[in-house]
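First, one chain by itself in structure tokens, the form predicted alone.
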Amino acid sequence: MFIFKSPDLLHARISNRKKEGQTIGFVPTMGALHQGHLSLIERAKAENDTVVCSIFVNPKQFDDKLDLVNYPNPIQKDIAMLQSLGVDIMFNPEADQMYGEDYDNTDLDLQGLDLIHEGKQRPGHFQGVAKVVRRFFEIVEPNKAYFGQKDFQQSVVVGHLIKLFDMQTELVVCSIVREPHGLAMSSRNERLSDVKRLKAAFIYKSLLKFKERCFFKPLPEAIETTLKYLHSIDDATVEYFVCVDGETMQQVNDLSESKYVAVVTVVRYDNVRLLDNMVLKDER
């Protein structure tokens, strides 16, 4: 595994490799890597030639610099989880390197996609989000990125900025990876003790719950009797739960408003902030 640190160096040896004829699958990291991230990998590898895997705690898309500062770094434990996974390119670059001083901070035009339920409570999160990914996609430039749905959000916010900048790149979701009792696969996860963790899984079991309900009682109705299961948790405290059409991020209120529709929820448990999701209808 070649690791870089340099952008310019890293464009250059991507670029011979399309020279070749080869395909680059990309999958973006802040590290910490767990079975989620090690999902994404197997399937660029079994889509691409060349797989790139970058390793870089964004600073622009935290909003509280706490959380920047006791963000999970164990860089050996992941290059050596790369290695053995066989990816080809690890990217590891340095703030400065990533936004130098020529680097344009203008805020992206995303619709508002950055102002709505996860991007309202973490303001300019999504910018900063947008803007890295913008920047890995201009060194990197992969035929296909691979993001998780777990950041549901997230990966609507990176379609719109493929679209917006007519980026030559194709977005791959893949499924949220659990651990055995449920709980969303995240290194936010290490946080947590033993047995919060394994309690943690009542978020998924309310999702469960929930998506079997929407189907015959209206969605507020629903939405109301999952919040008030929610809050009967002790040391749990609902961020937002919300159902929204999947490409567009807006709030419907019957399955009908939409033909793909998703649930999308954040609770902070025991002070850690858990993202879940589930689509509730796909019919596109």
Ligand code: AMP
The other form holds:
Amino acid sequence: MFIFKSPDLLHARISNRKKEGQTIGFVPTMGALHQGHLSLIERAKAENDTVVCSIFVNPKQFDDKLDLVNYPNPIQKDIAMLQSLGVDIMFNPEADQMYGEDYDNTDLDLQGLDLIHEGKQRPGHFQGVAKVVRRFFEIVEPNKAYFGQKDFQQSVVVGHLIKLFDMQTELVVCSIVREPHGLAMSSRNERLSDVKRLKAAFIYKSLLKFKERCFFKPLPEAIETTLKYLHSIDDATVEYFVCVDGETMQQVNDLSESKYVAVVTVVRYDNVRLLDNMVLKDER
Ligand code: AMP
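What does the same protein look like in the form predicted in complex with the ligand, given that the last one was the form predicted alone?
Below is the whole assembly, all chains and molecules, this chain first.
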């Protein structure tokens, strides 16, 4: 596996591979790799000649500086995992290499996607995500880029970005990988105690129940019942629990309002933000 820190050197290497007719699959991550990340990499391996995986804890997407400082960074373990998976190129730049002196930090037109739900809870977060993804796509020019459904709104923002700049990259959204009891895998799960990590399966269970319920009860009523349950759990606070059109992220109040509906939520459990979501209907 080749490890690059310099965007220019990586770009040159990839251009050569593309000239040879190779396809490039790209998996951006912030490291502290787990099975969720690995599923993206395995899919990228199956669908491309060369797989590039980045490990970059992007400061621009952290609204909470303490979260940035505490973000896990087990780089040697990550390198070993990428090697064992047969990743061709790892990209591990420093922040000043990604955003040099001539970097244009102007906000991007995300059509308000950055201001609702997750974006409302984390001001500036999706601008940071969009900026780093745009920069990555300039450097890597991937044929396909792999993102997790786990970060549902993020995948919608990336889809918007690709259209906005008419990029020649196909977005591939991969299913959520869960821990055996149901908690969506996340690097932040490490911050939970073993007991709380097991108990946190209540989020997934509540989504499953909600999905059943919403087909025979009006959505607001189904939401209310689920919220009552979530509020009854010790040490849990619901930041949001909302049904959205899966393409626009606009709230829907009835399943008939859209062909593609998902429920997205964040529950803070023992002070750890746990994101989850579930597609309720996809008739596209
Ligand atoms: P992160 O390192 O948290 O920025 O995640 C990198 C990529 O992995 C993002 O596209 C995430 O959506 C994806 N990802 C994270 N957790 C999971 C999971 N449990 N299942 C599937 N994809 C995931």
